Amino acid sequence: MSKLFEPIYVGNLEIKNRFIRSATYYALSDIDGYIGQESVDLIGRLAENEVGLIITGYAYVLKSGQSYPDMNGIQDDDHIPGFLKMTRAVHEVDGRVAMQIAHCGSASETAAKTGGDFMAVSMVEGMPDYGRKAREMTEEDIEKIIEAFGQAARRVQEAGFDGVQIHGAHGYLASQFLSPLSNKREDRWGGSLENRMRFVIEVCCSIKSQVDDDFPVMIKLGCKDYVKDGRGLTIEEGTKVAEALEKEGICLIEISHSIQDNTFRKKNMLGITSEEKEACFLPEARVIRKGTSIPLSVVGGLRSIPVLEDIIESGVTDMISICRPLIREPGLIKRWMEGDQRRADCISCGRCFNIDDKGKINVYCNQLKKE
């Protein structure tokens, strides 16, 4: 058999097989990020389709760090009955599920739209502009984030959760605190790297503070910035980070990248059609790999068995995460288990949010949808 489909532990969670479902956002929350049946009956199909580990769409920790109004939530206790039910959806398969929390910071478009605390890193040239010029935060703001991470860790444990990814990547908060593109802070909580990475421990000792000591703390880890002129985070800066969350108690990476540009994500990341194009992450997951010793997986358009198979058995890292090909088959996992093992369907189309006549995000396969 495969090493793909034999079990791991992460922690002290066993995990049936080496595929984690990457956090996607799926837009079926309202507006105070509650979810509904369409919400459980979706993770709950992943987990039937033998998914090892589904990570949820990402959930605001605050309103302050709203990106989308129909992103998930977790900022108080009233979330908790709702995600109760996809929990229990998961475990009644006998599937495990983590929920990826997050600040989206000065990407946190709906809070500034909607009159919210609109708050960034640093005011730098180049950050969004929803209508409104964000604030710079505060050390009390600060200190307040982190603290309602902790607590949102808490609340997802209480929902039943298996464990809780913290969104480390894409732009969104810790990696603007991380990157010195857009953190141009002189305290403490900028400058140096070890400034720079200040928040995104706190944050991880914030977590740890609220949850059982053998709880899964996992995080989604932009390791580098990929801008044309080479700015930015280093992926020695980055390995450096992911070996300081090692120390405290972070049981796995899933490598990704942090902040890039339109033309790094259309060269690398649409039209994966071959098996030369897949895995763009890959040389970085070798640096981290050198530097760690924990579970890690790497994201970013991986579609066939042999380049997944060569990825595991090579040690590079321990699991394999894939995002938009289970937006088109959810199947696909088991599908590979059952033996038919032709590539993904998804040719990173980048296709999959998709905007109707009242201006709603629908997340779907649209290439699927015109076959």
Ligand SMILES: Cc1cc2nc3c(=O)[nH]c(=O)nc-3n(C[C@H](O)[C@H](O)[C@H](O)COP(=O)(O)O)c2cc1C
Given for the second form:
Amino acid sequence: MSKLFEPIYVGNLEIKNRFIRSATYYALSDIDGYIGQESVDLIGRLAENEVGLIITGYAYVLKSGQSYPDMNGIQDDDHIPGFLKMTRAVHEVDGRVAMQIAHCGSASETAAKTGGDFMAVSMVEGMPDYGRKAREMTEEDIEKIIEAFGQAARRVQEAGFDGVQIHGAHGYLASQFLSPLSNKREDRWGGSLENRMRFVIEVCCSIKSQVDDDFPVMIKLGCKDYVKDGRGLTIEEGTKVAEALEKEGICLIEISHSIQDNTFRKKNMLGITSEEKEACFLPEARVIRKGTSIPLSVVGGLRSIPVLEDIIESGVTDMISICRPLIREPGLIKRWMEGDQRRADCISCGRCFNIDDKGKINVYCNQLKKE
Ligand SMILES: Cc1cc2nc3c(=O)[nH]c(=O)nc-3n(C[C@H](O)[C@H](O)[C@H](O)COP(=O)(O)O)c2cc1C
Ligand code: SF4
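Got the form predicted on its own; could you also share the form predicted together with this ligand?
Below is the whole assembly, all chains and molecules, this chain first.
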């Protein structure tokens, strides 16, 4: 049997195969982040279809960190009963599910548009414009957000999840602190790498102080900025962050990008229709592998069994994370497991976000609708 279908331990958590459904926002929550039956069914369906570890779409830890109006929230204890339904559905079919928790910082569009507390790490050029300027975070704001991550993780455990994942990628708040492009602070939260990584390290400590010692705490780490001229967070810095997080007790790092520009995205994240175009963050995963000994996963354009087997067999990462192919084919892992190992049907066209007449985002495979 392929190693892809062998079990693995992440901390004390046994996962039945090497596949992670990478966190995927589905635009299904209400304005306060409460989930309904549709979210429960969606995650339950992935569990029934043999996804080893499912990571929920990102959930904000405070209203000030809300980007989309219909993303998940875990900002207070009232969210626990809804998520309990989700974890029960997954556990009934012997699946595993972790929640991704986040604060979106200067990308908190809904916070900005609804008059919420809209904050940025620093005021820099090129920040998203939501018709209103963010204000720079004070020391007190930062401490409050760190504490909120801890409280959110406590709720995640109380709701029966098998683990929690910090969103430390894609230009959201933890990424904004790490990147010298968005962090121009001159206090203990900015400047040197040690200072820029203080936020994510303290988030990790805050979480650890609120959950059981053996509760899996993971991170999706944007280990490098991909912008023109190679400016921003380097992979050498990203590796040091990974090493520091391992020391703090993180038990799985999912490797992704930090800030990326459109040129990079178009070239590497779209139109992945052949094996040569797959796995755009594999070179970075190789570097991180050298500095860490905990389980690693990698996301980004992973589509075909030979490529995935090569990654796992060579030991670069221990797990494989997939997002868009599971929007198109929620049964993909089961299909592969049962022997139909044709590559994923997803052509990485990037059209999974669909806006309806009322301006509401709907997440589904636009290609599938066409066919
Ligand atoms: C519809 C959609 C929603 C996403 N939501 C999240 C999210 O909530 N958290 C996150 O870390 N990444 C999110 N991502 C990024 C994916 O998890 C993943 O990193 C990216 O799509 C690359 O993987 P892929 O090539 O397998 O799709 C989302 C991507 C898509 C297309
Ligand atoms: S719209 Fe469909 S084919 Fe295109 S990226 Fe999304 S899931 Fe893949």
